[in-house]
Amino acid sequence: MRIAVLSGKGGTGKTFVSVNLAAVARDTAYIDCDAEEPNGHLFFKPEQVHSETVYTMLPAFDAQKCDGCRKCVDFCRFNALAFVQGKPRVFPEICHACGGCSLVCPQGAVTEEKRAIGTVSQGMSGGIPVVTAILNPGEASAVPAIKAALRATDADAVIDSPPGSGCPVAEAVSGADYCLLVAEPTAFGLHNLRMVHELVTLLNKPFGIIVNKADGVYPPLEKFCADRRAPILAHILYSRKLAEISADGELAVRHSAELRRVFLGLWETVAAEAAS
């Protein structure tokens, strides 16, 4: 069992959720997929941490064979590739790395070669696998290294997808068989909510909601939700000790009690939601 833990920005709550979740859950891994700004490590701190460098394939051209017939700048639809003095030149951050100007080239002057991006770090805390996506500053794309990250462990997990609902969330929650979606309760958060419970129900995923940082009832994403026949599986309250607890790295169902019944419901129904 896969469970992705997304929510429509930064600061809300997701990697609070993600990580209490998978130190309650048993024989359950962690993967870190928000390869912009990783942070669930932090909390984790794992131990016998080793790192492989993710790849990509791009394009790389022999001008002894181009015959400047433009094919490969035609047909690539990413706008990638460019005819400039006589040869072709690509864009490393939009390519697509789908292969497809190799494929159309006449001539076989197109070839491909690695160009690395990033990193997917994986060791262990407490038995508690941990694997860190992480994308090289200035990468355009995390989805290859959020698919390494994927690959890396095939146990159950809980996905820490990234913030907000492109493609690197889609991506992030392919292969999930449920998804939890943290919402603050202000009309912002409601505005949030809305995209990543669009890009679920695109995705035909079944999902639910946690409320965080909650410190009242907010009667429009109650309405939401109500309307939409979205189940809250949760009410996370807002706690100055909880904040300082994260603040210091450490895992707020290690240091509540309370903290830690909640997070056990919320895995024990999560299990049965996705196992019907």
Given for the second form:
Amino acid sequence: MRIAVLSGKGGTGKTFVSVNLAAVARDTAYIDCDAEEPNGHLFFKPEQVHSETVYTMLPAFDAQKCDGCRKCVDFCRFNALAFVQGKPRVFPEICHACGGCSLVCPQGAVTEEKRAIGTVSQGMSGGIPVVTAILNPGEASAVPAIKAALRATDADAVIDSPPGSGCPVAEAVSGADYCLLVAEPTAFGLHNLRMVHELVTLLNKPFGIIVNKADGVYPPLEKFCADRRAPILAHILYSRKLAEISADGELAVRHSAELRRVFLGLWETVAAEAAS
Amino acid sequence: MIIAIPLDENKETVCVSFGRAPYYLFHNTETNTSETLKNPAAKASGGAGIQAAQFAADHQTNAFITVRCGQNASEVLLASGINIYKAAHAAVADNLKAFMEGKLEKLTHFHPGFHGGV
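Having seen the form predicted on its own, please provide the structure of the form predicted in complex with its partner chain.
The next block holds the full complex; its first chain is the one shown before.
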């Protein structure tokens, strides 16, 4: 069973919800898929960490075989290839490693070479397996690192998704049995909730909503959820104390009995929903 | 000599976006004729700068006048033997005039991409 935690923007509380949920769950790993800035390890401080390099493929062109027909350049929908002085040329950070250029080349002039784009690290934190996807700086796509992190363990897991609703998020969520959408009770929070709601609806995932940093009820968000029969599973109140605990790199469920009760209840609900 | 310039919707002023300009002007100095074409990269999901630079290279461009230019696009232009100049005016006609009088400076700073797309 895998639970993905996502939100339309950064800073809403994905990692806060993910790490605390994983901390109260039993026999469940924590997989950080926010590969551009993975923070979950700061809370878990995993030990016996080992890392593996993540590779993607990059086309290489045999100048002897290439007759300059340009089919590869015209095929590339990502515009990762340019046709300069009669030869194709690849822009590595734009390439999505689809392999299409090697398929369409009539001369067999395109081969693929491995290129390192990031790492996946794995360690243990008091019985909780902690997996972290890390994208190398400057890389355009986190998708290969996220795929590798999700494959690194077969265990049940809480998946800490990247922010937004683009390709990396879709990848992080693709194998999830249930999605938790974290939203702030503000106009901006509602806007971002709409985006992730659209994504999980499109992917046909069961989901529930957590309103985080709630300092009161924001009626438009409540109405949005009610109109779509989108269940709000919890309102986590804005609290300076929780912020301080998190800023110290501590798991809030280990310092607040009240919050621990909230997350245990949340885990029970989510586990039942995901299993049904 | 062929000069390429990215154009705004009005087709009269230089577009600040290199890759996503709606139109491109190709001006032939020998025949003193201009051609305005749709930029095929305007709505590209990614790599717009590369595709737009390719578009210019495929039109036998010799000189490119632009407000700014990304690193990837500049690689394509420079490798194709195209000189890049910095636009000094809003109006296309003023830039062409300044270029012909040798008053435009070469663009030497190429910014990293605005690739957020993902």
